[in-house]
Amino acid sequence: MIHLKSLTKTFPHPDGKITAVDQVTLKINTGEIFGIIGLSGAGKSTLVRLINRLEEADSGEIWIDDTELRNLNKLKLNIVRKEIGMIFQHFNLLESRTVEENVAFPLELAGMKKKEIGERVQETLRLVGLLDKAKVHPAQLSGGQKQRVAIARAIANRPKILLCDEATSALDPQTTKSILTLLKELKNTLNLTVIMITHEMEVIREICERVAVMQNGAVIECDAVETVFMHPKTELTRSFVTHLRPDRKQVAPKDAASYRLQLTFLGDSIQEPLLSRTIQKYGVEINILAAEINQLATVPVGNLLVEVSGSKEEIEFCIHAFHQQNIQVEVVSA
């Protein structure tokens, strides 16, 4: 559904041009849940506002189904932006409109009729979760519901595309879940394709089918999401995964004879009874220091550190039998 071709942009310095983003090309796919994580400064931010144009890109195209955007004029510009919802980290809501005000604005800029404003707005904040919040102004809620009512004012046209810039990160653990779970339903109730910028690992596990990883400007790393958690391919990715693993430093080595392993696996694996067979089959002795399992959006991942103590050939077999069976092994310690 978005295609981004070799999407480039510089920003003037004293010291010369900073390119904030570099020849990114990224397909994203109609009805997904698609992560792009990075640092501060990463370039992330600037790239969501290239695909609704809120900045103008240097060089590279910017397909949305059929249409490139950078070459539409300011009319047709509008009416594709009719189809791309935003919603920020800060709200930026009207302080002097109430809830219902907030959210019809979009509609009254469009040219809506009253009435069918008057039920957009109703539908929109049913689907949000704030009703009764209606009449209200936005110094009277809490950060979540701000957060509510922005998502509902990105929504109330009916866009195709949704695009979270930081959208929780002004928030707490708690509240972030919880508007999480409203974007998972909202994509799934009005068909949206979703773009979630974010710097933290826990939203794109709970939430996101595909993450890219920025850095410098340049995405550096593209794939599934669990495919990301079990082998990433770059320093920065595996300093976000490890980020969200038990803590190796718990338990130290008992002996020479011991071995610390972390064991990362997926879906089914979790079920079946890997330590047991392990123990019975090669006579090691198997101490669980950490364990938890995490549902990323597609599959469950289970990350275990485990402490292996037997003879080093019997440890050995034991490490060839985890990879057999697609378990992913890092020697912690030895």
The other form holds:
Amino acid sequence: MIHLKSLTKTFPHPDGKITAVDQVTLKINTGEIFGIIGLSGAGKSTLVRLINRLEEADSGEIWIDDTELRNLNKLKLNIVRKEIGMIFQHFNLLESRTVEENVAFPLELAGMKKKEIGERVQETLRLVGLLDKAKVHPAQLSGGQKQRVAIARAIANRPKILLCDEATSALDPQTTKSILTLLKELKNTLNLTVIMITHEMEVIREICERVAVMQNGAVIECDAVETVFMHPKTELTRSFVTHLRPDRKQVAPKDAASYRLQLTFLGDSIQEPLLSRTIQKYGVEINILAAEINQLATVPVGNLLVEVSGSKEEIEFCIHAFHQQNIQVEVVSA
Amino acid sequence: MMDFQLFLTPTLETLYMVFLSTIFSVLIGLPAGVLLVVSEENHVTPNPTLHRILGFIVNVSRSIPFIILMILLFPLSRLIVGTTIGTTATVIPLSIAAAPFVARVVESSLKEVNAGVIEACRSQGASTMQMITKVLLPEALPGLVLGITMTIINLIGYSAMAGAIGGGGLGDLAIRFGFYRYEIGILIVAVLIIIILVQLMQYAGNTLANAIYKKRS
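If the structure you just shared is the form predicted alone, then what does the corresponding form predicted in complex with the partner chain look like?
Full assembly next; the chain just shown is listed first.
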């Protein structure tokens, strides 16, 4: 388990100092994919750098299992770092080395024997699906392939933890998907704990089990991903979640005598034909304006934008019924 | 017809001086340049005091005009080589004059290494020494090759200047025959040989650097 205890980091600035990470306390379970989302400048990249001490925290504690990292000297820190892989937005591969030499790099640092290095590099390149590019220099690879090399390098030492700093932000949506799929596979085969830093809710939706939302250096929300999708507590989180929903502005204008409702539900919680049942029971008319299912890593979350027409009373009954079905109802406009 | 032998010996002397002083100046300048970079703030092993002191020494030694430096270093040449005259004695001031230049050249090449790459390697637990030998120097290799080419060319120029105060080589030939005896022909040929040497060195340096770039692209 990774346990961060009130980590704080400030940077000097002409007008006083900037608090990049503000009293962050987080527990990340072994074997989970944990997301940290925030807008740029929220402090998430700094936070992840505090974990492996690429940046030194001003105060707080960093526990990985039974080791407190801030107390380690340089030598011991370098040993612990070999158990923490890291990948970056811009891949950061060594241009002077071929793909296989890049993957061999951390193994050389660890003092592994040449023959073993060769075997491990082969094995690792097979895991990321790049065996055929072993002898090539990174300059000849696409962005997605470069990130695969970077992942191979990060996991070559078979670390326990993988830190991903905006690892898919420089990639197109399709490549992003394939990299996320790879990370999910690797998490399972190598039993990794993964921390994903991102500004894209799609990434969180795709592979994370839990997520922390950061704003101005502080964690303002931290919960299971489906909970965050169902009940976002803060304005920022809501904006991340609704960003994934169909655009309401593009939907036709509302007819005066109706309510426009946003329904959110966990995909596996709906056992019966909900809308037709409601129509029959309450005598309202329901018009679906937009619908989407967000396939989360754990469960699907559904979103419906509907227009309900009927008397005020009928509509209120109907909202009550939705609530009883564990459906989150938001009145967009009445 | 001018005597071929007249030019051969000074050319070899120049090559000898340049060759040895390149080696010695790199031996001093390379570690100094590496230290300048890694001791910088936010680099591998920040050490502001060391960085400032080293930078100061480099600047001071680069400010002294070569001809003055050579005279100042006569005692050192006498101590090491036993004399202040001749090609071997000249290697000492040449090496010391070029070393701070090498340090700056190495510094600027190593600074070109992407900060993200350095960060990635630190995250994998590289020690300072591994950082230098496995990351900084290999990544900066093409720049270093071009920098050392520049150093060699500078040294060809300096070695000619050293001829003025008893250093030997092509500069000495040009001054003794061309300047003191008004044998303009010899002066011109000596200068031509220097030009050819410079051209050859630059060509070799560019070719080597391009070959490295090409291998990596």
